[in-house]
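Coming up is one lone chain in structure tokens, specifically the form predicted alone.
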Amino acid sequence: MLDCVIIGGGPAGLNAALVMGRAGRQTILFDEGKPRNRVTQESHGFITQDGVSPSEFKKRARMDVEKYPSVSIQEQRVETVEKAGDVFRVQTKGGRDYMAKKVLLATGLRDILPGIAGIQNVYGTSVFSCPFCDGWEMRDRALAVFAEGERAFHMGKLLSNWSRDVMVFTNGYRMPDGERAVLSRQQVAVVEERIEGLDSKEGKLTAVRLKNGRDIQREAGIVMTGLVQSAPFAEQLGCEATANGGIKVDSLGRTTVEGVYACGDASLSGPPQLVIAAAEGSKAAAGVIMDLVEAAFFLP
């Protein structure tokens, strides 16, 4: 009987595993090896880790976790998680069953890119999803915002922090006149024509081609992606979701199902940044440990 199964080997899951290990709790972390940031070249905004590649970060994190004998990392895909009385049965793709007192979901999110021809060629190299993560590298350049809905206004304002040459491409979405006026006052242009495609060279954005035949030169930018849960376990277990599709949790990662915890991007409780995900993993593991300790004092 394991104390905890952690599903997901990103920064949230790995930091949770570290905390579990330092508490001497029997834990298995399952990592399928398909991180959301696999197209990312460098990660930023994490003190002492600024500029680290995701692969190097993961390597260092695993070395930290592996110092603690009560935790093991298994590169397996989890197929099902079900509650069996007061504990949980976790089954892997290989058909093995594991029993655990607690389950911590660090399964993250999956990006859904807009249907713009050429966006796959630039995503992760010159077009990104988070200006806090990549804005510094794009500073003072000709930037594009690709956003097809209400978030266009928000990101147009935000990206102007890093450049005075920002254009918002809404791909046919009609931005309210008041929002256009606000952006215009700060020299942020709005282009509502439909996009034919993006031109690029070796992953670097060079131009946005519009369906009206106009080409607009751009060098980099931000795309507002759709976000969906990477795994179905929270829904299968009956965890309540938030209005934006995240897993509802309290301050220590507890979901609405007793014994199930969630952390990192999957909870959609903050910007999807490395440092925030790692911190939430630490908090959720602390929640697991505190609840295990409390339960020991009330054994029948």
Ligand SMILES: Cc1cc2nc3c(=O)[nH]c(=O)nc-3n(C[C@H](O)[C@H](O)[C@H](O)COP(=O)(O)OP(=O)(O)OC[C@H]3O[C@@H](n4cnc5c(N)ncnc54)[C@H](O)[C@@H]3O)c2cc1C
Second form
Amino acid sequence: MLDCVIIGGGPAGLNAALVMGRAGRQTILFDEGKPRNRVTQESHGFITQDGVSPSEFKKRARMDVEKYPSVSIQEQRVETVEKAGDVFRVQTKGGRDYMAKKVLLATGLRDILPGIAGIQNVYGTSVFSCPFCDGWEMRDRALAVFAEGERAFHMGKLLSNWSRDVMVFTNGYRMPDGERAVLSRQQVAVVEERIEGLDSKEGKLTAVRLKNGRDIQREAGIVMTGLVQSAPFAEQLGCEATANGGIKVDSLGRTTVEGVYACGDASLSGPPQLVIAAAEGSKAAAGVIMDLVEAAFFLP
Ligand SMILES: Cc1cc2nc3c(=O)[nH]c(=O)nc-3n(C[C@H](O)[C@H](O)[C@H](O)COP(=O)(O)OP(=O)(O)OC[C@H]3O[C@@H](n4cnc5c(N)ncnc54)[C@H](O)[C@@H]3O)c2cc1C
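Condition change, the form predicted alone to the form predicted together with the ligand:
What follows is the whole complex; the chain from before opens it.
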């Protein structure tokens, strides 16, 4: 019987594993190795880790965790998680079953790109999803925002922090006149024509081709992706969701189902960033440990 199974080995799960290890708690972390930022070459904004590649970040994190003998990391996909009385049965793709007192979901989110031809070629190399993560590298360039709905206004304003040359491409979405007027106060242009496709060279955006035949030269940008849960476990276990599709948690990562915890992007409670995911992993592991300790004092 394990104290905890952690599902997901991004910063959230790995930091949780570190805290579990330092409490000497028997823990297995399962990871299938598909973090959200795997398309990028560099990660930014995490103090002491600014500019490292996602793979180097993971390597360093694993070295920290592997110092603690009660934790093991297994590169395996988890297929099912079931509640079995007060504990949990976790089955891996390899067909093995593990029993655990607690389950911590650090499974992250999956990005859904809009159906714009050519966007796959630039995503993660010159077009990214978050200006706090990659805005500095695209500062003062000719930038595009690709956003097909209400978020276009928000991102058009935000990206103007990094460049005076920002164009918002709504791909057919009609932005309210009032919002267009506000954006124009800071010279943020709005292009509502449908997009034919993106031109790029070796991953670098060069132009946005519109259906009306116009080509607009751009060098980099931000795309507003759809965000969905990577794994179905929270829903399957009956955990309540938040209005924005995150897993509802308290301040120590407890979900609405006893014994199930969640952290990182999957809870969608903070801006989705590495340092925030890691912090949430740390808090959720503290929640797991406190609850295990409490339970030992109040055993029948
Ligand atoms: C293009 C891009 C660039 C980014 N750049 C930055 C940046 O520079 N700085 C920054 O702070 N943030 C950046 N981010 C955001 C950052 O990637 C996320 O906030 C962070 O990865 C969230 O960490 P996490 O641990 O919650 O989830 P993830 O890092 O996504 O890790 C979740 C892990 O769980 C695993 N998993 C899921 N289901 C299962 C299963 N069934 N069994 C086993 N394992 C499973 C996944 O394979 C994955 O390895 C970027 C995001 C994107 C999309």
